[in-house]
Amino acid sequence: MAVTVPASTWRALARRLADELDDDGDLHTPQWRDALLAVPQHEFVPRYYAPEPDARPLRWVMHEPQGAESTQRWLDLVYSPTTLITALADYVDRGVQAPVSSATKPDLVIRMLEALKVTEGMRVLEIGTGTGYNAALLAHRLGSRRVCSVDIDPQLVSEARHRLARLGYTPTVVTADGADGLAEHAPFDRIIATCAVFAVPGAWIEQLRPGGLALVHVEGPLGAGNLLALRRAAAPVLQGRFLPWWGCFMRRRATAGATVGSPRPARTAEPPVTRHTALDPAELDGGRHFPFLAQLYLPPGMFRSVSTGDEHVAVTQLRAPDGSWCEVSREPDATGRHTVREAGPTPLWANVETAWRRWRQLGAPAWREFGLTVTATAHQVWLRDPHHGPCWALPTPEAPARP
């Protein structure tokens, strides 16, 4: 049900949004705040869906405003430092749906945006359109014709295009894996992915100009990651630091339609060995520093999930494509150690310990103090000095772990 929302209804709203924004340090730069002011946020996020609380299997429930109470409720999030659901896609093989595209929470567009230091005249090409509000703040800042923007999915870059147009604003929207850029539009000054990669494809180190930056959040084979600002050199190499602050995206798609999500591998049936560690495996958890680094030292496609393991407790489990398998008890026992299982060839669990020594003698590092190198052949994880500092490669479907 399309509502329409008075001109100074949402005007109200946004200018609400910004000044929290500038109050909460995440807002500096004028031309930003004009954009927030002008777009109209709530005709990119018509409905969202939200998770049915207490529900097993997981079941989304789709909320669009359909009254004063549901539009208000609509617009108070819409235009707040929430991240809102907005497309759903069957999850293969689960019977339930996964998230597959979302209105990121604002902060997190502004920071990004800001980040990516972008001043007229600069070319943009925007690596997952999603419901176009990002493209939309780009086209208000830069000008139409010099932004660009790609999604997997038809029906998002349908959706997005009809937003912008009725908008007045015109980007380049274009149906195409983001992997592959744009290159009938290249070079790029800039380059900002809303969505995470096991690796920065090659395609857009090419496509971007020389002393271009681009914006990408990449992850190793755990999913832990973060968004890197990275320069390019006259050479097709791209170097830069991890952002200072964490953000979040979903995982880039090479199809549309159905989602398959982390590859589960099969666990070796030879029998497991018992032992404890002292390591909480809650470190591997979220956003923390500590798990980038800890996936520098264990394979690629591996697989990481936290349920309840075959005594009835609470596991971490770490799964790789040779078979290896470890679980480690959430909770410690009255010494204050945690129960952990393994077998296969690959000591996964020895590794992750192995890193945790590494990580508290390089004085727990953060965000900030990681860089990375980036070739179209290797990626490089580096602390503090790309060239003098500990430096690890990131395992990548296509390269092995070198710890």
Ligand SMILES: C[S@@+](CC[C@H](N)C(=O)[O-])C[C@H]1O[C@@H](n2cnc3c(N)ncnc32)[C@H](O)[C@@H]1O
Contents of the next structure:
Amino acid sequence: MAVTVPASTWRALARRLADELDDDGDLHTPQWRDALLAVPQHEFVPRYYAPEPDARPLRWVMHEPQGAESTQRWLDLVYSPTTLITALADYVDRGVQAPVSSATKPDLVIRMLEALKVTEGMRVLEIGTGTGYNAALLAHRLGSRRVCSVDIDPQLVSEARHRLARLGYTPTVVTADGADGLAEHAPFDRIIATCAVFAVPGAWIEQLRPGGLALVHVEGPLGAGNLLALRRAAAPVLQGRFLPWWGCFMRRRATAGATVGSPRPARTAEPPVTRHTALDPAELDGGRHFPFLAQLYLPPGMFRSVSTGDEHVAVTQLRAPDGSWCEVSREPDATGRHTVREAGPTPLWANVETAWRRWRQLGAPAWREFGLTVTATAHQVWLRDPHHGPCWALPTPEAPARP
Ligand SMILES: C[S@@+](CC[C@H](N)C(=O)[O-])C[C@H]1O[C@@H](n2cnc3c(N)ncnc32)[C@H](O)[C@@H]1O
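Could you present the same protein in the form predicted together with the ligand, rather than the form predicted on its own shown above?
Below: every chain and molecule of the assembly, starting with the one above.
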């Protein structure tokens, strides 16, 4: 049941949030502050899902404001730097549900909008409408007719369109696979993607005006990635650097509704070889700088897990689509080394070790030092300088890595 929140209540919360974002250095632009104060964020998050504490397997519980206490808790959460899960779908191959949409935490929403560098009169395409909140902020700032938003999920689109209209915003909101952009409304001055991709779709390059900017979260085969601000050249080429801070997004899905987990390639039947490594597999945890470089030395379609391996000890496991696999013990032995068991045609752990040596040699670079150039046929990652720095092919599903 929808609850009515007095304007004085949510406006005070929106002001508190804006002040917090201001203090934290996330919010700089007066127009975005105005939008934050004008758009009632709670209207876009009438309910959210949270994991049931201690439930195994994981179970999600829906939370809707009901009494005074739960309404206050809901409002405090919505107007705070918290991501809230807003839609679930069945994981067909796992027998559980998984999040497929969320209300992005407002500090990230605002940092992205700041990084998008919009000015009045620009036309923006958002990929991933979700709740519709980001589209509302854009429509407030630029005017509804300059904003288009697409989501693959028809129910999300219908709900978002409804919420937006109730508040007087009428951007173009379409059910479509964002990978195709929105050709009938192109060209755009800005594209902002709020779902992560393995490769920047060609349609985004084509539909962005020369000089335009795309803000996109790009990840590699281990799922390590970050947001990039990519500028379109006169030719159909995008180039830019990763943002200095890290922001994470749900991966683009190919269909609405039920979803499938990352494919888990079968392991080759050949017996594994055992050896030792000085490289701690924990270096691959977390999806940040080193894992980003490491995956440039691995093939696309990788599967990675931390689990109990064949020898009943905790291991990091990597598998590749060609059947190659390795398991590296999480705990070191008495000499400080980790046990590696590996098989198959691609020397996966040796490639990670090569990446580690390169990483140290390059001075453990930070996000801002990495950039990407995207053409219709290639994704090239570079360090520090697009023309003279070291570079690697991003192993996209279409273009495997060549270590
Ligand atoms: C983090 S949510 C977006 C949050 C949203 N911008 C907001 O303001 O609430 C990611 C969204 O990307 C959408 N998405 C996933 N795959 C997509 C695709 N192929 N095309 C368009 N949208 C997609 C999901 O359905 C989900 O709603």
